[in-house]
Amino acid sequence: MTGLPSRYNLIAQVEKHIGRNQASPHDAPFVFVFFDLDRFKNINDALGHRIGDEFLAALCSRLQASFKENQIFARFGGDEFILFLPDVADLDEASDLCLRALDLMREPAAVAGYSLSCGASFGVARYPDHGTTIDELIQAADTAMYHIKSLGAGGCAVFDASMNEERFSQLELEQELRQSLAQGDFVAFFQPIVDLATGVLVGVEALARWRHSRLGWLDPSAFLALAEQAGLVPDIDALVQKSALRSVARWRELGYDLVASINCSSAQIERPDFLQVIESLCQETTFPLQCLQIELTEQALVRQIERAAVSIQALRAKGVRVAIDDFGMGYSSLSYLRQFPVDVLKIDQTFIQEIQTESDAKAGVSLADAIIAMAKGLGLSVVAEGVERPAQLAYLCQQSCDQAQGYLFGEPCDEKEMLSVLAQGGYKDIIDLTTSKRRSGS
């Protein structure tokens, strides 16, 4: 299908090269690269294997043309590939070659009316430093690839012996992750969302936490990349969402009029039963759909805009609000906001954290200003994330931002702690103090 040598063809050539090397007076080093495509499965799942195969063939043709004649590019199987570089001994040179290949892969290819691209994770090993047999080289390069993949961003890594221990640790963590899923050890923590006009706590954002028996409480930065590789993100989503909706439903029964804001990953919203899953969660937890807000990242929304549009619009018709999380750090395109009407923009905390002093607040911050103005022009609500300083709160009040969340109001906390926060009665005193200082110029 790709026109590339098979793994058996490549292995035979590498073994011959090693044999000649070992028979010669000088055992000349060379580089061996193992890589696989990031998120290629999403293309197959969304568009079908025929289009996936066409894209793979186009990608391989583009890469093959970029390598020298004596550099052997072979398909190991599925979306895994090998590069045998008999003329390259320098690891920096090999890494540069891999990164150039990655740039080529990220350039869109026109396939069956779609513009498709993907990333990749490259692992680099050098003979004889990292192995003297083909099996040792494959293992070393695969371990380096696994290391860069575990970081979640794609790219290139050179093998280091410490990666063996790291990989064992990651495999152990994956086993514990699966076991914890079965035991229900993923729960929701909550962060207050505050109305800036009144100081009332109007909602909570549910954030995933793993109650790990050995390592204690872990936030998503410690397990999300691993969960994505293992295909477990939708299961974690559902468990955390159920935990959150049960808690907020109980608080609503106690008289707290709250919106529950839950994060939905692209892996969850691309499922054909997404609508049914959300409705079932609300029915099971007795949580009213009209008090639910789902948060999507810009990347997830753009990737799934056609696939998810029907399901999410059906939820909106039942009163569910749709928020774009971390707005400003992704595509930030008005075109998808027109295609896919949303209700809320959440300004990424990066823009808010640029405000450190009262002078910053008075001067304004152009990007945050622009996002707030754009949202209001479109009739959308605006929530600022990452509010930690009074100066940031002063700026947001000055700009008539609707709502905010962040450590100034409270860190993410468990169900019991959140109930205590609710009993305190809101944050009017903090907002009044901040705005009165701003008016007095102190």
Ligand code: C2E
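Computed from a prediction, not measured in an experiment: that's the story for all the values here. Under this definition, the rigid core comprises the largest set of C-alpha atoms superposing within 1.5 Å between the forms. Positions refer to the first chain, counted from 1. First, how it differs from the form predicted together with the named molecule.
In this overlay on the rigid core, residue 57 has a C-alpha that sits 2 Å or more away from its partner position between the two forms. Superposition of the core reveals a Cα shift of less than 2 Å for residue 176 between the two forms. The rigid-core alignment places the CA of residue 33 2 Å or more apart between the two forms.
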The other form holds:
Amino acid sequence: MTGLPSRYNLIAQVEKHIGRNQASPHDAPFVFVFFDLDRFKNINDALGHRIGDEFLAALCSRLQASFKENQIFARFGGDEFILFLPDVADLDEASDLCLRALDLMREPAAVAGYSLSCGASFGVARYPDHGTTIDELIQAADTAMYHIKSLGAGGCAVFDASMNEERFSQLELEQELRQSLAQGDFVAFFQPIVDLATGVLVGVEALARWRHSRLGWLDPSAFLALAEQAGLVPDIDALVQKSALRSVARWRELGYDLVASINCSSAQIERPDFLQVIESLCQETTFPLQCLQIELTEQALVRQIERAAVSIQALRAKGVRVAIDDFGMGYSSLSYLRQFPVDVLKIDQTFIQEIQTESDAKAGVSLADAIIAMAKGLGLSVVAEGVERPAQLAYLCQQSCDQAQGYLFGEPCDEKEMLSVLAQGGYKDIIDLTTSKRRSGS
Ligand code: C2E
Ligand code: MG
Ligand code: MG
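The form predicted together with the named molecule is what I need now, so please give it after the form predicted alone.
To see the whole picture, the full complex is given below, headed by that same chain.
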């Protein structure tokens, strides 16, 4: 299908090369690369195998054309590939070559009316220092690839012996992750979102937590990159979102008028049936669409803008609010805001943490200022994340920031604890105290 040599073909050639090499007076080094596509499974799942295959063929012919004649590019199986570079001995040169190939893969290809692109993770091994047989080389390159995948963003890594141990514990964690997913051991924790004008608790953000049998509660920094690499993020999203909306629906029945804010991964928003997924989630949990807010990161949006636009605008038309999470941390141009209407900007917590003292706050020159002003100018609502100090709260009130969340109001907590937080009835006291202290101090 791809027109590439098979793994057997390539293995035979490498073995022949190694044999010749060992027969000659010096064992000339060469490079062996293992790589696989990031999130290719999503394309297959979402658009079907036929489109997946077509995309793969387009990608391979583009890559094939970029390699020299004596460099062999072969398909190992599925979305895994190998590269045999008999003419490359320098590891930097090999990494550059892989990164150039990655750039090529990230350029969108037009397939069946879709514009598709894909990332990849490359592992590089060198004969003879990382292995002297084909099996050892495959093992080393695969381990390096596994290492770069576990970091989550694609790219290229050169094998290093310390990666063996790391791989073992990652594999173990991945097994446990799959098992926990099957048992439903992922749930939502909740963090209050507070209206700054009134102190009312107006919403909660649902944050994924893993109830790990040995390690206790784990937060996303412990498992999200691994889950992404294993293609399991959509499964986690589904469990967490369902658990979140069930709880918030119950609280709404008790009379708490709350918006539920859920985090959506890029894997989730790139699904063509994203609209239906969210609609059936709300149906199943009897949660009103008009009280739902979805949080998308800037990076995910910019990457998926064309594919995501239709379903996300359809959700907005049904009353779902769309928030850009971690706003200001992306490297994108702001013009996407025009192309892609949203409702809420969530200022990334790093900008709030810049404000440490009353005098920082009075100086009023932080980037948070600029983001609040911009949001107001665009008619968007603005939420500050990571509010920990009274000085930060006072500053945000003074700048008329709409809403805030952070440890000052409450850390993410489980369903039971959240219910008692709700019963306490808002945060007017904290806000009054902070703003009146500031007024009397200034
Ligand atoms: P986020 O959506 O920006 O969530 C805010 C993060 O900041 C949370 O980390 C929260 O615990 C933390 N935080 C809240 N208040 C404070 C504060 O005052 N100070 C500091 N230093 N941190 C604060 P968490 O729960 O570890 O989540 C990390 C990220 O993982 C989230 O960032 C979100 O991007 C992602 N995530 C969480 N749950 C899910 C999920 O269900 N699905 C997906 N796809 N991603 C999720
Ligand atoms: Mg969020
Ligand atoms: Mg955030």
